[in-house]
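As a starting point, one isolated chain is supplied in structure tokens, in the form predicted alone.
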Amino acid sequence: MRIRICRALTVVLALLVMYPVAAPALDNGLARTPPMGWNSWNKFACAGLNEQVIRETADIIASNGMKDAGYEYVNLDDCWQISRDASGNIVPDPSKFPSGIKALADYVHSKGLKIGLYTDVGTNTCAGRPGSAGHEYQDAKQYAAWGIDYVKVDWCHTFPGQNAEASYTLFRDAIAASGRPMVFSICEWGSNKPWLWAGPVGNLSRSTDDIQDCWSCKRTWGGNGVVQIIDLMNNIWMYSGPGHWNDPDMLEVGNGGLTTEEDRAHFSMWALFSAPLLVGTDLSHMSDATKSILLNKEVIAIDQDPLGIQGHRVKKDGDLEVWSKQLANGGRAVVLFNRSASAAPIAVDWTDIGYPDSISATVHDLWSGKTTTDQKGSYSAQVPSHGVVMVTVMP
């Protein structure tokens, strides 16, 4: 019996290792699944966001199968607001939005949608708008009563010395004030090493600088490319979970800085992190191959997976990579992964994603939809250079 209990113990730490408890979520019944939608920054960024471009961008994703397609959030970023009245109350820009916040949320929630908007910790946001800070209560009791579902709030034109938890702590405590349930997107660009902290404050949170539209870049002034997000990723994984998310910014897919392969990796990725999946393209010119991407449901199946665990890497043979993530009807989801310049096969074994070597498995390849059935001990397939392959395994 006690040898027994000696081995149970030891198959319980093992999977405690490979699989560590997150920690506390955010408990406002938000975000259960990672977040999807819209944002406006990618593609429109100051200038180009108006009135109009939120609601023809409602059109299309109440249209275009991308709501059906789980698709919800239309969010505002930089830019839509302008001043504060005599009573510090946050006014919308009426050059851009002449009808006002509320009216657009009434339209955006005609389609069924949801609205989103930005704002920032400090005294002013990214583009010098005006921040929340000394304002958080006031603020969002105003998105609530414009009926507001989603806030994201960033970390520019911070006192000195600010501390970010606190900082996030007392605007999550504002939200819950407000008496509108909101899903609560803090975005101080892991500066603050948010995954220890950020679990309990909001339901996601930016683990990485800004995304750029390439592949492999490091701005100077800061940003990074899918593979250096892709790289920052992986050491934070047990982080995350349903109510709160790492965060590793918006979707670029579309948006011409990436190829098509890199696009589908891009959008793979994001998926296999459980990331929020947030698209920033302009949507009315929309390629084919971008649809394809954006509403391959079973990729997004694999994103939203309701154990919420976020996939990890299980191998690495210098640019070739295999990535994992556990789902929870037992299988994995498994990206194999070709960092290098020339199409190259790549292999999993059934022990680098937990199982015996002697099972057998059904393998189902998400993007070209082909399964094998009683795959024994491992599975290789031909990846493209700066591409993946996207399976599932089901013992």
The other form holds:
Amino acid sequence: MRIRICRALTVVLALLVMYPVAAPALDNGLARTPPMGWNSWNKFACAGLNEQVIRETADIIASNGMKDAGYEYVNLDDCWQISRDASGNIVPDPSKFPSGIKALADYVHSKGLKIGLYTDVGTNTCAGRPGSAGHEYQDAKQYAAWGIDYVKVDWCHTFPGQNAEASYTLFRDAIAASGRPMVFSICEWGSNKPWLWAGPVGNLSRSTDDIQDCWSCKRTWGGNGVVQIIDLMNNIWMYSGPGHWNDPDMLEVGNGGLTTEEDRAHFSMWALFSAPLLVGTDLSHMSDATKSILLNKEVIAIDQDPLGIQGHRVKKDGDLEVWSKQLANGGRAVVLFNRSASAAPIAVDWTDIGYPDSISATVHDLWSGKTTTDQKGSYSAQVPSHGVVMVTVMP
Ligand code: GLA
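Structure of the form predicted together with alpha-D-galactopyranose (GLA), given the form predicted alone:
Below, the chain from earlier opens the complete complex, with every other chain and molecule after it.
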């Protein structure tokens, strides 16, 4: 009897080590699938942000097919704010936003889209603008009055030893008290392992330091290339799901630092991760290649799969890897990922993705459109350097 109990406990412990239980997700009814939209930072940074850019971006998203493909949020990042007035109310920069934030929000809403703002739980934002420390409830109330739908909250200029979980919980409660539903995006760069506590606090939490517009380029201050982020994401796949998503940062697709092949790989991997898809490029100068990547509806459907499971690596042979994501329909999305400097064949065996060797499956390539039926045991494809082949496998 005692041996049986011991065995049962060992099995439970082993399962917990293999599949740690994620904290329950924030239940504010939002972000049941990963949020999709656009954010100003990766392209326009501080100096380039103004109301004209936001209006033009909203016009383009509403008319170029992006809205139909699911892109919804138009988000202002750092530098929309400039000071506080005598009552402590946050003041938008009048030189960049002469019409004010309420008028801008009304405009974005008139296009059938939603609008987001950025702040910080420290005294200042990363670009040195006023942060929300001590003004959490006041700011959330103001955002609600303006009609804001999404808030990204950064971690710069916090006090030494400031408790991240407590700070972001305070902000969550401030948003709830404002009475307006707003997607709550936690941005503390993975410094305090948010995947362990941010589930019930925010709708998404940044898992890594800032993305850089490059394939592989770890910066000394912490910035990460696409490949570094991909590796970091693999370790935390079990902590993401409907209502709370791991956030590998905003997309660099179209910003010029990556080749088209690398852009395609970046977008495919973000979709496999169930990552928020926040486009970070200048939509008014988007190439056809960029557009065809950002508008691939089959890849977007993998990102938005209602099961909301983050994909992870199932096989690695040097620079050649197989990644898999379980889908709601029982199929798998599979990315054959080639980090090497030359093209190479990569094979996924059905046993790598949880199917018996004996089954036949339909394999559909999400970038070429090719479909292969009755595929037995495995599927192999030639994968370009720094590129992917992304398929669905349906038994
Ligand atoms: C931090 C964030 C970025 C961006 C900038 C703005 O670096 O991680 O995503 O918001 O601040 O200053």
